[in-house]
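Let's start with one chain on its own, the form predicted on its own, as structure tokens.
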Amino acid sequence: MPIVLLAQPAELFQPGNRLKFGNYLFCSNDYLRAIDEFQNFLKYKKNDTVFFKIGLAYEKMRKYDIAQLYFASYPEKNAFYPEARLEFHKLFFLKKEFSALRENVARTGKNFEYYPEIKRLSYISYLFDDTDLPDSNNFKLWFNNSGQKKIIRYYRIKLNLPQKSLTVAGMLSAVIPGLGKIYAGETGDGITALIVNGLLGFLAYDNFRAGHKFRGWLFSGLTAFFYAGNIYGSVAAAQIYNNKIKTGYKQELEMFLERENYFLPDYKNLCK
């Protein structure tokens, strides 16, 4: 019977083998264990590529603050400095710290290798917050023809989001109880509010006419209470409607950007 020589446990923990295993884990999206192998490898040998992969692994795990510390630590003369600074800016975007992203991009010189990419991210960030959109012509400049058509679609959607006016919703319900809720898309609640307010108003009137002052004032108070609540509820309904529209828009935009990898390099060569 042939004798099979098994690798000794000590050999498995040699720096070269730890690096190979870490790369395998990284490319298999097992980022937590990859980080452990990479960090153990770095105890024996400095390697900028491995250090960069650790930052990317933390980014993939959505530990954005830790990842940003890794990318911020690269000196300017390092070969990975441009990519590290690109990821540093990208993390502001992923953390939804859009003002910080724009401020950092504004401080970055135009001779930076990935300046068009971070400038593009800066423009995309306007599609997510309540800041006024920049001019569409300036917006288009930073995207190629295929990307330009796709992103301008979202620019136009945001510019014309079907929002409901809170003032109009309140005024409509002040004139006819429940009408503001119908305007905000809550037809069932609007009809219910109209019936309840109408019924309470009728009971107040009927009791006053019958000489039952106490019950008349009681139902009058209830009518006023539900009338005011109906106005407030209509404004709230319009606000909820607007939030749903914004949330749906942002979710669709986020999925699109993820598919496009935010128009940034994807570093596939790190797994070759």
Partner chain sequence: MKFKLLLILSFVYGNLIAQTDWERWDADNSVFQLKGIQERDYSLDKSNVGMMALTALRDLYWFAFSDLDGDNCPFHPTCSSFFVEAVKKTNLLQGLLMFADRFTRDTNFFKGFNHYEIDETGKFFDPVDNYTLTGTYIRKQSYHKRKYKLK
Given for the second form:
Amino acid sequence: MPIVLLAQPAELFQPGNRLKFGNYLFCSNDYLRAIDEFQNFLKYKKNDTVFFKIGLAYEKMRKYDIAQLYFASYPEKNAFYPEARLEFHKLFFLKKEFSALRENVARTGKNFEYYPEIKRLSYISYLFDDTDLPDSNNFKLWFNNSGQKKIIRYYRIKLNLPQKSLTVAGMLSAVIPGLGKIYAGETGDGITALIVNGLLGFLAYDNFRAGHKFRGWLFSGLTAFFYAGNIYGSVAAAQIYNNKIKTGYKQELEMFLERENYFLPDYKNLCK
Amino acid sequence: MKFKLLLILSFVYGNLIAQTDWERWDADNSVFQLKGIQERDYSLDKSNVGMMALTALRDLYWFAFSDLDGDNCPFHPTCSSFFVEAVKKTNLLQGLLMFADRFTRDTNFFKGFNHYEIDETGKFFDPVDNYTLTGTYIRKQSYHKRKYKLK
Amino acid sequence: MNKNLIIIIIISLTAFNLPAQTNLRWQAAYADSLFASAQYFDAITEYKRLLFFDKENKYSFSGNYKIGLSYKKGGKFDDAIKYFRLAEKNAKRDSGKLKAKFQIIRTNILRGTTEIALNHLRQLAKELNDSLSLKKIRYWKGWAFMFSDKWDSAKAEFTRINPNHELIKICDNVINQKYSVTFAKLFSYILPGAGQFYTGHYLSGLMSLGMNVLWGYFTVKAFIADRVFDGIVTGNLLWFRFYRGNFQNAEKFALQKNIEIANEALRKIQLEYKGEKP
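Next, give the form predicted together with the partner chain, keeping in mind that what was shown is the form predicted on its own.
Let us now look at the entire complex, which starts with that chain.
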């Protein structure tokens, strides 16, 4: 494009100035524009910090896959290799690919500079999963004192997260319509279900008794329909109850981790 | 509690501002318009014969009854839309069971005390996906998005 | 002619003929050229670059102002207002401050937060008293009223500027075309379906009338035959339900029609009106 060609000779577009401007954009969260400046700068000069910042910018914009590609591309000899590797692992965490994170951590040697950090991440990841929690001593091992207290608190909550059994909810409603709903915490819906089923059942019985066969069968059918629907609904209600609690827990945990920066070192010196 | 809510809101707000330029955008050529009342989508689902028949039945119900007897449904989506969507997302049998359950919940006089979230129009937010037993759980969060103070 | 070519000529002129502050002038012209060719996202980048390298804050008003305009053009009204505020803060002259303030007002009108726009305008009316400013305030008040669907108030503002103002005709049109919501509802109270007929929804009106006659008939019949329970049930669950639905619909249709009328007028203004728009 002619405009861009004309723009190039200007002093403000010289690599050094591009870098300065890019850094300013990066530090004011204007990541997409920052990446553009950085990439233009890198055309003229190789720079590991800048390359690293591009990865971070993608990470901040939640473009996790691209960011991970950037961090995966660091050769072992590079000065930024440990940090890039750390971010590479963190990205599995951010992408919520917890088992992939744990596999990668298990493959990493203990002499890796940020081994405690990624080990912490892999333990925290258990708090998000539905898999069994590892022993709490493992958690204690990798966190410092203040971190230990906080994370163990979440560990305990997760361990005792109130959950309702879907089977029990369904069975209860099969025995007495609505009971499963009450068990799942929906008392009003449970009582309603009992009344609806009772009323329809009574109408079926009453009509048969009075010799109204058609109406008798009609109400029997409706009773069966709502009876089955209520069993299904009780199972669903128990699942919703569980999901609601799990989601609330995860949200709180996520906010906590964000505040603690995932127990990782942050790169404050990049924006001083 | 209030503080926590404030924290969540400020978090949402901060993110909104920052995200504007995280994707490239073009000039906005939209026309000046006031917000109208949302109308029902009467269109048929032509994915298969069953869904077509079902949506036709729904349209008939809307035309003959639902559109004439006022705004009675406290839920979003309404019971008829819930049923159609449930059948589409699962199958006829499961859809019927989900509908029976929804209908019972609708007759509950005290559903205001239930734990439904409230959507923008003041209806109980009750999405089909939460009842398909696939473990999906959708929350109405967009409702809070615009609650921050404008200047 | 090619738009880009004109831009290049402008840039070349500014870039090569001015010795002092050349870089910044050049940059400003470059950003302006992007703005002029509707590349607003890139224009913002270049204005930001201009502001970043402008150590003497020579462009801190115009740069922020233009960023605000770019966001506004992109429909990013929250961001636009943020930058207009910065421009207002950085303006060296009162005229600049006022310019930014009016932009904040106009962006609020576009955003649909007309109450905020009106509050700003009322505040401005207290501060300024020259006739030109007052005219401007009234003008944007009129727009804010149009965007909040208050066409009477809009007309009043435009009339105070000039009794022959072009926009008065459009306001009048809307006012005349609009349906009375109260009348539609009242009409349907008296005769089910009548309000629907008034707003042009004939089929719905007929259906409503039919439903009310049908269930009304059954209710009355039940009471005449001394089947009181049946009468109460039919009356309550069916007749009353459809009767209420009937006047709710009349009201809804009238509101809907009125919004359509207002939107038609707004569309017309946007396409045909040559004066200043928010």
